[in-house]
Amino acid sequence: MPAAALTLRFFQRELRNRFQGSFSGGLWALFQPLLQLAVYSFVFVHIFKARIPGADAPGYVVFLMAALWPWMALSEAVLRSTTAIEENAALIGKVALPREVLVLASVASSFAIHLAGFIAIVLILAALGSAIQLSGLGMAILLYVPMFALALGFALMCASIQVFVRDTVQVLGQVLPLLMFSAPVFYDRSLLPEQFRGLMDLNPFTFYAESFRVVLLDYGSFRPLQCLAALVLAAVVLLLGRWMFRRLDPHFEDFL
């Protein structure tokens, strides 16, 4: 079978597994990022009192929401496919497939459900009158790309150690947190000490959380060499998961 084809079928498969018996069906995508919205919001707002600084600044809502819902797509994808491998291990020892699949499968099918939740509420969200450019929704949805390649990159990297590191998805359970609070999710660059701001651009999802207020929110703006940067960075980190992955192959079924 063609691996387009393979790729389909595990996708469809991971998207049947994760509703298989769900009350909610494909609803709770929606309903649990947008759960975890209003209580973020909610302990930011009302409780923490977050303003965004500047006369123009968007709501506190549609400002977290525009850098939270992308980055629930990239940790999720990253860390459900780390142990791909793994909970295929019967499978892998009776059929002959490149197992790369998996780890793409299981990274497509969450950025999938997470950029349809995104859509929806970016919708909802300008429905009910928030200061949301939907003329920047295309750009936004395209911002997934490299975001996607990025994520499988690490994925295949985190999957491949996996097998043979079994606590790796415990440790970059505790890795991500840190990730998600050393970039500008919750707060503005600007509200940092000025010698810190320029450390936040070390993280590679700091771009991303930025250019997706820029396009949607008209906050901020896109500065073209770190537009370069995020781009080959992406394409780094995904040739060297590709490599890494391959080189580790052979060895799989030895220790699982």
Given for the second form:
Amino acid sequence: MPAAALTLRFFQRELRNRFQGSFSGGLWALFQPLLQLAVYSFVFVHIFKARIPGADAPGYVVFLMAALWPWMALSEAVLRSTTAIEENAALIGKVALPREVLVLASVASSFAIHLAGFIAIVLILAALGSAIQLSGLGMAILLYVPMFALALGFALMCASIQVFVRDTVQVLGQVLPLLMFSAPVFYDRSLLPEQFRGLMDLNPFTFYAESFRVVLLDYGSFRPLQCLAALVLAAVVLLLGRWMFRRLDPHFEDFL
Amino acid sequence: MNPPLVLARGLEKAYPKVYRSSDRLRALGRLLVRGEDPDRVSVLRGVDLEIRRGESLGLIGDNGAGKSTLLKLITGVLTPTAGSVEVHGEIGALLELGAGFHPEYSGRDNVVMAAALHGLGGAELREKMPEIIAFADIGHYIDEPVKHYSSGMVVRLGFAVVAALKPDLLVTDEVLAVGDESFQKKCVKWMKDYLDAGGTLILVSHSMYHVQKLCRHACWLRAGEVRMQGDVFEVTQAYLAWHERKSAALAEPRPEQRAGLEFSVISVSLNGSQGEQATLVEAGDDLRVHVRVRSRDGRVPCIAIGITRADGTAVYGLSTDMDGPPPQRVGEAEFACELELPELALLPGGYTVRVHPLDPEGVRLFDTVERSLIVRGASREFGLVRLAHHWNRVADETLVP
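Any chance you could show the form predicted in complex with its partner chain after that form predicted on its own?
Every component of the complex follows; first up is the chain already shown.
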């Protein structure tokens, strides 16, 4: 069975699934993060008076946007694909198919929607005269590649565990916000007390939050070791996820 | 010799014992660390199966015998616990109901997905879509979500997809039972054409009629093991006979109170064999029933001999006082008679031969002894016995020239 063609079918189905029946259709994908960005910006800029340290610091809205959008792609991809196997139990029980395809299609659809939203908002904000360097957009899109591998690895793990332990998705719903707040999404690393700054590197998303700001806003700088660590981590998580999925895959049908 | 399309060796399947949610967690840990989970309930054991291209196999057995599990192992939906199964070819499977349709999507969308799952691309599918819709024949329902379908419609659509795909191996599980009469006929006709064109079929059915009509081989599964495998007629007859005996055993538990009877049966032999095990007779062969009876008072008894279907339906019976000589004295208080039924007219199946001694007047009945009889043969005639018959030519003047 050509797995690529099959993935494409499930990918299309997944996309249609999200927009079918929703009133605004595909626009919702763009509108929902925009709304979220607007709310966060209002709360942080006008209520908490958040400021980004540094003389040439960018505005808070672009600062937040550069990390929030990629985070939404990552967290939604992992959360939604955790139930990908469980939701397709009827299909898995009737037809033999490579089951990774279901997880892959789910992760891919989350990334596709949020990447499209990301590009759109970057273009909009740049047109509105924000401090965005459009030249960094290509690099930013490239950053999505290791992030995709990371998300897919986590998704494969979570989806296979979910078959056995049904609370996985609930636990994940609690863990993901923790990960978001412990990564420099809403704030900059330099705002943290000195002794905690190093700990941030333990959060896998820290690298991505900071790197998107480097390429789009020229804020901060790449650290070669951090880049290498992030790439290695993405590869390891992907391989580990695939190993785990394949090990548990023959037993899915017994537990679904 | 072409290589087997399906080859299963020592196939075994066991399901995990999962009663509480903590069991699931423990199973997950064991599978991840050791790659196996020893806490299991076995549902299928030691199944060997070999199906060559162009063969047709009927899978029969009680509910829970492991038929569906075996099919799922063959199609690759389940992974065997032990043993191996190889399939060299494209499989089209209709397992239970639904064939993996998504209830929220329209029939058309589900057909597209089902085709993609079988590796059929867009262009080929567009070509075959009208054929599929025509075969399913469910009218405007094709564009409605599958959740609004009746179970018959789901099967229609599922079968239509498989029919269009023309797989090397077709695996169907009880699908014929749901369709209506005309759709069943359509399916049976399609399957016959498919088999004639060299297709291979595995059919699970409780309808022995369909199994005998479509399959040349049969495999009888009983409690997870192969009880019998071979020619379809022999296997289905053995299976039916077993069922009849089972329901007869449930119906009448016979108290044994032979001692002190006025007349009692000493022995009954069928074609010379006396044991409790069933006697095998080829359809059309002769059957000799030899009976010895003890008479307490030395009076000459009447002996009645009857043949019933294993479930108790009477087929034929007679007694010595009707048209035979009285039983002959063979000992002090023993009498014997022998009945011969030449060219036995019974159709293949399981039967019981019953023998009763009666008092000399042929009024009171004492004692009952039964012997199982299995008539073997490959016949598709219906009923219990073959009646003498021949087909006449239709008179010439009524024919259309």
